[in-house]
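A single chain, nothing else alongside it, follows as structure tokens in the form predicted on its own.
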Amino acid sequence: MTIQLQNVTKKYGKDFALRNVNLNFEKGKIYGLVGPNGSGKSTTLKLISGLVFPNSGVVSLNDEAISRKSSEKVAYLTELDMFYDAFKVKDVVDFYNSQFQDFNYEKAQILLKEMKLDPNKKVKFLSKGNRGRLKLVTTLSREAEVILLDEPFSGLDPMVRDAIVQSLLQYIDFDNQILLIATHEIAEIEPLLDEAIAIYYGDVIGQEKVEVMREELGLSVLQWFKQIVAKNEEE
């Protein structure tokens, strides 16, 4: 299974998210978008989500062009808070499971025992914290191809941001799952990752593995982004 980007831009009005971005991204690996705010990483994220498209390029999973029916096959955690107030927990989860086919209920209810969520509570009583293990919950517990997290920490107390670094090990099938984490705090996300990219205004800038970061060029994720940063605005 893999996901591609082919020449993407993507423009609002006459600013440009994307400029020609070449990607690709295979199962097997968890990848991590990073670079400020604004810099095109939930741009990326709605392409391969069906949810926005290209101006010009191909976004494709499995060699076919992402349409509208690509959410069948990718779980999208928006940095949006997308709830309804009025609803209970388990209504929450409920709604998910009859929304989506791949929607697994007992996956579910183990994920709210492990986020502390109690499922008799009202989503317009939870605390921050608590609304964000609940997007997770919910995106977790499809069996999708493809998740896409959007700023999964942002902002989220320490204690949570450990949980969510489990529960994205212990629940993703890294043998028929890609795993997309876009975020500007680059730091909580390191432990995780086979591969940063680099997203700067529109641009991509670079790719590395994890690996060969901290092994052949003794770096963190966070220096090595920022020296690339600093040889871009040189350039």
Second form
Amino acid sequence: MTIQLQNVTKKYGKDFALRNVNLNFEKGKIYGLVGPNGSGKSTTLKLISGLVFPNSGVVSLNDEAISRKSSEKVAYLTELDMFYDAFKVKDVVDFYNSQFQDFNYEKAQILLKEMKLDPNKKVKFLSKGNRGRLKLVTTLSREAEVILLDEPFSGLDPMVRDAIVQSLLQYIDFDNQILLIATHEIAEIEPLLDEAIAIYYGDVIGQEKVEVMREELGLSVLQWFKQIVAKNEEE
Amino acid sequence: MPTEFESSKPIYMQIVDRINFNIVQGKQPLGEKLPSVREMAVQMGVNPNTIQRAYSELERMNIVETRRGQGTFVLDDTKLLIELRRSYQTEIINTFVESMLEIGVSKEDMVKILSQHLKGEKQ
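Now show me the form predicted together with the partner chain, since the one above was the form predicted on its own.
Below is the whole assembly, all chains and molecules, this chain first.
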């Protein structure tokens, strides 16, 4: 599996969400899309999942242009809260199971247990942390080639965050999947990443392997990001 | 529990250090298997590719060996333990001496202070 963005521009009205962006992603790697709020991270994920389409340029999965049907191959965890309140936890799992062919029902049951989610509890009575966990269960239970996580940790306490990181590491299939995490909480995800991509108000201003940053530049991802932002603003 | 890492040093080297330290402390016995790459990744909250790199580095340093289909094992070699222990001792002493010199303690005083400290006396 490869994902490619070639000269991609996306506008919402007159505003540029992404400006002439080129990116490549390959399987077996975890990528971090980092940048402040409103910089174009979510737009990038939505373009890959086929939820929005570029004004110009091409987004492709395995050299095939993205379409509405791309969601078959892409599991996307939105930053929004998007459950039906009347559903019980198990209804949510059943619903996903009915919508996606690659949904692994057994895996979902294991994940529910690990995340300590009660299948009979109504979604509207779940705490914020548990809603976050449930979202992750529905995303990770899919055996999709691409997994996109949009701010998976936002608003979650450190304990929940650690639990989520551990399930991610346990259940990602590194031989076959690409994992893309968009977040502004850079320091928290650094140990997870192979590569970081810095997006700043519509522009990709840097892409680097995390170990190269540390080894050759002596920088953490956060320091690297601040440095290229500063350089970018001078120009 | 995910581990905290220093920001400037490569994560894989910090993992190498940690494993070596466990060997010196006896928490990771000689001749025994290390956790699998995936287990270690989950334990530490770190990318498996990083763990793999740490294991390769340990292999290059002749501290572990990979046995096909079985996993990664610490060499069963007491010389290894002695060498690792010595290198930690040197490192710790270097840091100690440097810090003491930085705050203006002479080498002679250092010896005095240290031996007093070890006898349990206050300065």
